[in-house]
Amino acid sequence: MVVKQETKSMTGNDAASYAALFAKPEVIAAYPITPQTTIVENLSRFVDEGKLEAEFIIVESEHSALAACMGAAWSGVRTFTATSSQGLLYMSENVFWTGYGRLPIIMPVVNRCLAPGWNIWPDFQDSMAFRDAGWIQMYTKNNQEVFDTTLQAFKISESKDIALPSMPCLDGFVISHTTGQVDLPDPEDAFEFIGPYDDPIIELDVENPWAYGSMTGPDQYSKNRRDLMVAMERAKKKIVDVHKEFEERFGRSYGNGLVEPYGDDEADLTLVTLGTIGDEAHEAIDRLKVEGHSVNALRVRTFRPFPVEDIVEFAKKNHKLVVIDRAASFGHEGPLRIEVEAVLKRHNVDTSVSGKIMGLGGEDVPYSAIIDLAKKELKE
């Protein structure tokens, strides 16, 4: 049954922000960057205002919030916060940190690209240079999605068998300060689909101190590291059931939760996406179509734990895909592309892959030209 929900127009930080108050997390540690301060600003004025009971931390850099999160994180209570661009650089200790130990920490990045020269748009720099720092990525494409997604990264990250953090990811500005319509439930139903937290994996007691994060020998280390592994495996399956749980509680989904997939199930030319260019795709296959060309999507809403099944089965299916990577991985390709094509060469897929980098620095990418790649795609 899915439950009754309030419409209201709100910017893509708003939505962030909102999932965030109904999680009603107990520390919130702030540090202002474009484009992802709103979201802060959003939630200062909720605990200002009695809307939520939370130790708001305003510190002196995205370090310290990060460092203030962990705190809280090991005292064993639901933490938040968010950051963007070069903010997520001067953190980049702390992410590490985070991610390799397993502190279930929710913080949206708002993508933003990376300096010299300095730019406030979007590309997705930032956070693809995390991508081996242990949390689990979520691209997201409209401010529904945004709030959708928070909402779900909390009770994803904070499963047991899961304890790892969360980075729900939104482009600057394209999502982040647009108006659009999201469907709000009652906080008190969104609260009670992600539960409280109770029951962390680490919670330090003063009545039983005990060391952690101390110097560590090459056998626990590996160990530590294997047992990262093995639960980004099973966050794939998490992802997928509290997306299904999701959808049947509040009647939205995308894909299965790891993919997003869009028109027909096979076509003569696949575009694969990440993030907003995924909604552009799906308007170029629609327009693509009515001029009889055989087009269809797959967009990766989960980067990590990547999809690797998902990708395999939808690419057994198809003749060609076309990778839109809107990052660089300098001195190779876009790293959504590299990773398709590595996967499916692993598991002996012959399905062609080529792929284009679009969108960096902000640079805009309608979906006239992504009609202009797939007719070019197709013709080869």
The other form holds:
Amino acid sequence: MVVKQETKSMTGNDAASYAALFAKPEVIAAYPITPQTTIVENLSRFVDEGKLEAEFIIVESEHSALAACMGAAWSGVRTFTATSSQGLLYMSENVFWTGYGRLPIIMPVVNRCLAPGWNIWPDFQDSMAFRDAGWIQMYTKNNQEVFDTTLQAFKISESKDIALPSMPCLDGFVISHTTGQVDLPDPEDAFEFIGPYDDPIIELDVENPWAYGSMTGPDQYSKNRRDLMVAMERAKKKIVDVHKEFEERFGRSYGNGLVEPYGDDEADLTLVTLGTIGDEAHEAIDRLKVEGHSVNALRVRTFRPFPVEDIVEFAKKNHKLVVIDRAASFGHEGPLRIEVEAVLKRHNVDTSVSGKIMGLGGEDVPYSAIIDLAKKELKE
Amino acid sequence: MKILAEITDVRINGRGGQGAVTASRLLAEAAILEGQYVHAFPNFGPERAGAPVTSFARISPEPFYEKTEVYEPHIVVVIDPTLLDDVPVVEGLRDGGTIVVNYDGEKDSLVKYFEGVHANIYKVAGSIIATEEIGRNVPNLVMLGALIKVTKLVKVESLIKVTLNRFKGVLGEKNVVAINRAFEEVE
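Provide the structure of the form predicted in complex with its partner chain, given the form predicted on its own shown above.
All chains and molecules follow, beginning with the one already shown.
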């Protein structure tokens, strides 16, 4: 049965902080950076007001923020932080350490492009740089999905058979600083959904001492990485299961949790998207339909693990894919396009793929630009 | 066939520190109370006190997807009268749209600013009302009172409710008096 919820007005960053509040992390360590700052500002206020019983560790940099979370996660408690852009880069050593160390830390990344030039607006270059860091990455399309995804992330990451950190991604400003409606459940119902973290993946036990990060020879090292690959594969099913359970309890869903299709099953053209461009594409598709064009969309919600099977299945039913990236792999194409193309080739799907990189450094991507792109692709 | 959402885009022109962002958010909150769907957002980026700023509210009776910035508002609210000389406040305003200005002169003298603009022009002496009723020249919510009178975007009761929720105690009550006065005095 779907639980009672109340429609509130809040920004995307507020939504992320409410999900964290309801999850009751025991340790939060954070350093401010635009456009992330208000997430941890909210949490700091919640702690100060006594709404959240957590150790809020004020640190001097993002590197230390994640280091503090790592220590806390090793001690066996639920941990949370958030960052953006240059802050994410500055913590990069620990981002990999967290992923390869299998620590279930939840860290929303409010997507912002990378300097130079100095720019606080969104693109996905920051989180895409950590594609291979061993984190689950889920890209959201609106404020509601930020709340829902952040809550789901705790349940996914903290499962013993997964044990991977999660990076819910939200477009800077377009989500983070935009006020919209969010249906919030009671804190108790939200907490009950993820449950307490009382059987931790790893914990400090003085009776049974461990060494963390010790010298590891090639045999054990390669086994660890292969374990991580397998855990990522398992995470696909876990994401689908948690998403389904979430839907049963809260009445909202985003495709199957890995990908979200929009429009008819089969169309002349398919837009493949990530993040808020996915929502803007819906508007474009509705308007194109009024003009008699047949266009549908597949929004990749989960980028890591990559939903190979779902993309193959959707592509098989369709004729032409155009992948819209909000980041570039310099010397190649947009990262999403590269991966979609590779997956189709490997699975012998001959649906054609093209791509366009849009929205870098906060360049607005209105539905009119997507409509223009679609019409151009339909002609070719 | 799916009906496209009937969206109303509002742009609020103000100066940094005058509460343009708060105004757009409260307008959105009032619309949510009435079951409408909203986005409210600032002009993304850094803001400096006193510099011209814009904020936006996008309101629709139906759910909508679009997140693009507002280029062609249906409605413009000008919080600060000194902007009339500094900023093209009617830029992008849709043909036949509505502009509501904080202006304490005669309406005829306001109309001359908008020669050749095909729009419904309204004014209210927002700064005077704010100074007299709130005790400070902070006319952001006052201007919403005038806006909703002439556009009926939301009911005044909804705006009062979200105002009292945001500003507790005397400040909230004074703002409500000012909102009601602007609602009556807009012309």
